[in-house]
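The chain below stands alone and is given as structure tokens, in the form predicted alone.
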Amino acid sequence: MFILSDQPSIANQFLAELRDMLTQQDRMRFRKNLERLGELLAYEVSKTLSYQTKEVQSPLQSVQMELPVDQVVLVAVLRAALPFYQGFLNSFDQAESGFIGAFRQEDGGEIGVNLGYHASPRLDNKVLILIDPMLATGTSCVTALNTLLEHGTPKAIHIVAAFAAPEGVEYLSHHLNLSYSLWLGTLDEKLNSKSYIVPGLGDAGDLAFGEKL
């Protein structure tokens, strides 16, 4: 498990602004900070890809460079992930993309997940990056991933979240019987009684796009 905030960096500024109630009032800045975190985490994930030496011709002479060769598929969990996903797309600009529409459903006090929409390219032998800014209970992540695997067997699976709760991390470890890597912006303290991450930041989708009915 990689946690970006474990080492002090400019990422902490973006994380702080995402949490701050006053800064959150600037919806455009909120989205931009999620995008920036996506770019930083995409850079870290890129270090795990396969590379191949290729010759590049500059105006002065040719040079040998190590360039990535893996096919990457980015999958965003709608709607909150869109700005975060954009950061990954800025970095992996030739990647294919998929989308999962996941939302909470509460029934008798039990919190479940409804996948109202999903679309994905074939995943066989590709690097899958599942992108969701909030890893709370972990149920939506596991449900989304199990749905995506109907489209093939990836070469590698990366799960990325900006904010995570320990309960969500533990849920993944107990319910995913496959190899995956977990990349976090930061790991928070806990979930509250409503399964929101504490201290967290609130509802990322509402802060990015406005409150939903």
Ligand code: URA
The other form holds:
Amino acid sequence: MFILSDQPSIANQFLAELRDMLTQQDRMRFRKNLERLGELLAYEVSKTLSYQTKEVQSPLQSVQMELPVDQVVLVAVLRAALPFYQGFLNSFDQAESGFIGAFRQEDGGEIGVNLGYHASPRLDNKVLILIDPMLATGTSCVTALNTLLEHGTPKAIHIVAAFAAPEGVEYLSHHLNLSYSLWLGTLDEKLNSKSYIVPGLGDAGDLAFGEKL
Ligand code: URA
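Moving on from the form predicted alone, please list the structure of the form predicted together with this ligand.
What follows is the entire complex, opening with the chain shown before.
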């Protein structure tokens, strides 16, 4: 598991602004900070791709460079993932994209996940990056991944989140019977009784886009 905030960096500034009750009210800044975290995590994930030596001709000379060859598929869990996903798209220019609409459903006190919408390209032999900014219980991530795997078998699976709770990380480890890598902006303390990450930041979707009905 990779955690960006384990090493002090400018990422901590972005994470702090996302959490801060005053700064997070600026929707444009909130979305921008998620996007910037997405770019930083995309850079980290990019180190795990396959590379091939290719010749590049500059105006002055040709040069051999190691360039990525994997076909990357980015899948965003709607709606909160959109700004975070944009950060990945800024780095993986030619990636294919998929979208999954997961919403929390309270059923007799139990919080379940309903996948309202999903669209994905074929995944066989591609590098799948599942993008959900808030890894809380882990249920939406597992449900999303199980649905996605009906579209083929990726060569690698990366799950990325800006904020995570230990309960979510643990849930993935018990419910995903496959090999995956987990990339986090930061790992928080716990979940509260309403399955919000603590200290977390509140509701990422509402902060990015406004409250929904
Ligand atoms: N989704 C959010 O937006 N926030 C949380 O704390 C957990 C899930």
